[in-house]
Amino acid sequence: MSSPSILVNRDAEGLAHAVAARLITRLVDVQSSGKVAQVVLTGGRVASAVYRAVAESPARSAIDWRRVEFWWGDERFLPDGDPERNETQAREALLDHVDVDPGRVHPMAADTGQGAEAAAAAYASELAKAVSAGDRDGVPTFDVLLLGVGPDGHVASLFPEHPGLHSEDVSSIAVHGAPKPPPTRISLTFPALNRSHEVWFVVSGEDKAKAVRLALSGTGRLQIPAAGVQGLNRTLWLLDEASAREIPSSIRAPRT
């Protein structure tokens, strides 16, 4: 596992821009490598500002779209078309504005009365199906784990002391009595948010400043969850000035 590095920009906007050039690029020289890219969308307010940059970005078109495999990370367990949706967020900001192959788009499946546990099965056999050679825990080896950092230093919907913290021997599960609404979710666990060559929390705002200490600062992974997730090659914490604001000077990077 990687140890992180810490970018911090000067505002939410900044931060936006800067992840979408930087993923712009992330894909670019995966696909020059001649690989298809596997990437893990989260959702929120930032996310969804980092997928309208990349979407309004010329850049954008150096990506070969149909060459990129995407997951999400978790998933508000609501009905198809939801505007909670993680996945509907990500289709309105990018993936409706790109020409993705639909077969390389995998959300977490929508509520449609067949229960949560079925549908945390389900996705984690589409991850399994999806391995190949060198892969383990059942997922694809991803090159991109998007996440985002909650006020009480929740990541995807592993919420601290919650259940699913301890899930080992499942790719992905059905969360239930979440702390924050809607209450039951489906959620990649530890080992396979663990399986991706480089991890990027995205976090902007005041109210999220004291987690990202937490989890920079050695908190277990049970307390603050998002101290759980590393990249096995990098580990990137993407913040701006106010999310920043209670790191020590003496391991925070320039501002960007």
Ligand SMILES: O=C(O)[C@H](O)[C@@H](O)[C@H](O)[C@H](O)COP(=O)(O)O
Second form
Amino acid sequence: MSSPSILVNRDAEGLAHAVAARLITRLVDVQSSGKVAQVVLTGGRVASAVYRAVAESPARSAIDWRRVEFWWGDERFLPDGDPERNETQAREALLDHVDVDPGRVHPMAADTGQGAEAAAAAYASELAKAVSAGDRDGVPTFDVLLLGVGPDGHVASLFPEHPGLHSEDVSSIAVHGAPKPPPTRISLTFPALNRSHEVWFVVSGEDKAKAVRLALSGTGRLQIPAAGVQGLNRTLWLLDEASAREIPSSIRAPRT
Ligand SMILES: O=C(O)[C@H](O)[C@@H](O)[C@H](O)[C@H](O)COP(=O)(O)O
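Here we have the form predicted alone; I need the corresponding form predicted in complex with the ligand.
Now the full complex is given, and it begins with the chain already shown.
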């Protein structure tokens, strides 16, 4: 397992455009081998800025969007179409603006009264159906998995000291009592999050600086869930100056 690479951009806008350019290039590279690209989206303000930057980029036309499989790392368990759902935000920022194959877009279920546990189980089944030879932990091997990081070090909807951190035998769980609203969510588990060739933490803002430092300095994953996820081949911390401010200069690459 390689050590993480840390790349620092001047500010939030520069970070969003740099990650968008990197994502476009990554998808083109994966597709150039004839593969359908497997991408795991995340929610939050920084991720949405990246999706918007992808949608605005002229280079987006280099991607065959019908050969990209979209998954989510977590979802806010709200009614379909709720503006706070990660799916809603990703569609508004990107998916509604490119020619995706609807059959390859896999949102986590909305709250239709079935309960979060049933929704989580349904997602685990959908992931399992997409598994092929060589895949593990009930999920396809992803090509890039995006993660925002909370000020408390949460990723997806895995929050510090929460029971879901111990789920090892399922790919997707219901989360209750999340400290970040809404309280009920669906999330991939650590085993599932750790099944991507590349994991990209995309983090902006001074309020994340402590979590970034702790995640990169050996803190345990129960206290800082971001410390519990890494790529099979590559782990990137894509930061801005504000979120990188507490990282020792000895481990920072020069600003991109
Ligand atoms: O449902 C969510 O909110 C996200 O999946 C969550 O994990 C998010 O990525 C982080 O909280 C960072 O969010 P910001 O980028 O908005 O700070």
